[in-house]
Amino acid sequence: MNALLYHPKGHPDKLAYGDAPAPVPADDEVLIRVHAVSLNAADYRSMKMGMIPKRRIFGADIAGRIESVGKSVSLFKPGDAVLGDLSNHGFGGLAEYAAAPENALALKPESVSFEDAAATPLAAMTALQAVRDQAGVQPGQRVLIAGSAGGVGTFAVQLAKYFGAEVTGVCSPGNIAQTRSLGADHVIDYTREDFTKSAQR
């Protein structure tokens, strides 16, 4: 299969277009071929640490159509669409198939693009955890998202809504709009106010 590779001498930023064997799913993975492929703070933060995946193939957020399913597989079926996250199982995105436990993916709905689709996972996740597991954001709080036009910012400001918080975002001036857009209460243009010198909290 067609697959962009970790090479040190590669260019550009290590990454060598080439040819690498197609993944064997495991009984309890699923064999995906991908369609779109994001690149996060997973793939360059591991790359410049030097956590290499077994394979040499990065790309952690995928979004794809399912081709085969190992024999402990109850959730998917081939020709399912999905998305994941395959950055606790060995990334391999970059490339035209990537293999993934059944347990790192979601279906993805129809109204989604697979580009869109491939740019959620880790992004979600993460404001998710934030949110809900850390923060326990409950109706009625008032919740400041710095970097609300962010990848996880944009995410955080939608589930903070949706808990029923009243969200002020922090953001640069070209992108209030967007984050009025996205449920906000109330923007604060970091290049004109200091929010910690803020009363109000």
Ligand SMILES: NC(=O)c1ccc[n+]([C@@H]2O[C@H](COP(=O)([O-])OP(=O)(O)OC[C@H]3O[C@@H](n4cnc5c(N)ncnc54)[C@H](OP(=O)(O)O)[C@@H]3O)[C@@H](O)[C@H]2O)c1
Second form
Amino acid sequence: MNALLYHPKGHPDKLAYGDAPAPVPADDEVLIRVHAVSLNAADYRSMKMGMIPKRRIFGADIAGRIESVGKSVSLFKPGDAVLGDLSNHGFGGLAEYAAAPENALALKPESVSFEDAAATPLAAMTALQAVRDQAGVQPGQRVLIAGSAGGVGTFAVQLAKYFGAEVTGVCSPGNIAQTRSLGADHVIDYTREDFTKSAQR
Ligand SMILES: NC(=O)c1ccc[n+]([C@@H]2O[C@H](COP(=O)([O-])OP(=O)(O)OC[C@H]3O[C@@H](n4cnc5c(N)ncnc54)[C@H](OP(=O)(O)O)[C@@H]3O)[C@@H](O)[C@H]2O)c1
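Okay, that's the form predicted alone, but what's the structure of the form predicted in complex with this ligand?
And the full complex, kicking off with our chain again.
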């Protein structure tokens, strides 16, 4: 299969197209034909830290279709459209095929494109863990999202609104319209105002 292979130290181009054998899924894994993959900070940070994925293929956030399933897989069948985060499972998304445990994946809704789905898993799960699991945001609470225009922040604004909060986003001037379009009730431009000095809470 075609893949974007990582060449550690000493190589002028750290990522280069190349051939790699398609992965063979274990009993609890599925083989996915990758339709879209997005680059996340996890990719470049792992690269900077000198981490080498097991098959020299980065790419955490993926969306694609199940090609085949291992013996003990019960959640998916061939043909299912899925999305998932492979950062805890050796990466491998920057390739035509990737193998992943079934518990790293979720079914992709028909209404969501493969491209949108591939841009979702890691940043959106981070926002969900923060807004729902850690903060336990409740209707009527006031929530401030510092970095509302970023990968995590764009999801956090939408999730805080979904859980019923009054949301204030903090971003740069060029992103004010975007933060508002995501549903924020108020927007603070961090180049003009330091929200930590505001009397509001
Ligand atoms: N991405 C992930 O999946 C992920 C996963 C786990 C943890 N994290 C952590 O979550 C944090 C955000 O990551 P990210 O990927 O969302 O980063 P990002 O896409 O680079 O977004 C960061 C945002 O912060 C905003 N910002 C910069 N200076 C600011 C300031 N002084 N006040 C308020 N906002 C400011 C920027 O807004 P403007 O663009 O408007 O300047 C930018 O959009 C990081 O600490 C990261 O390590 C991220």
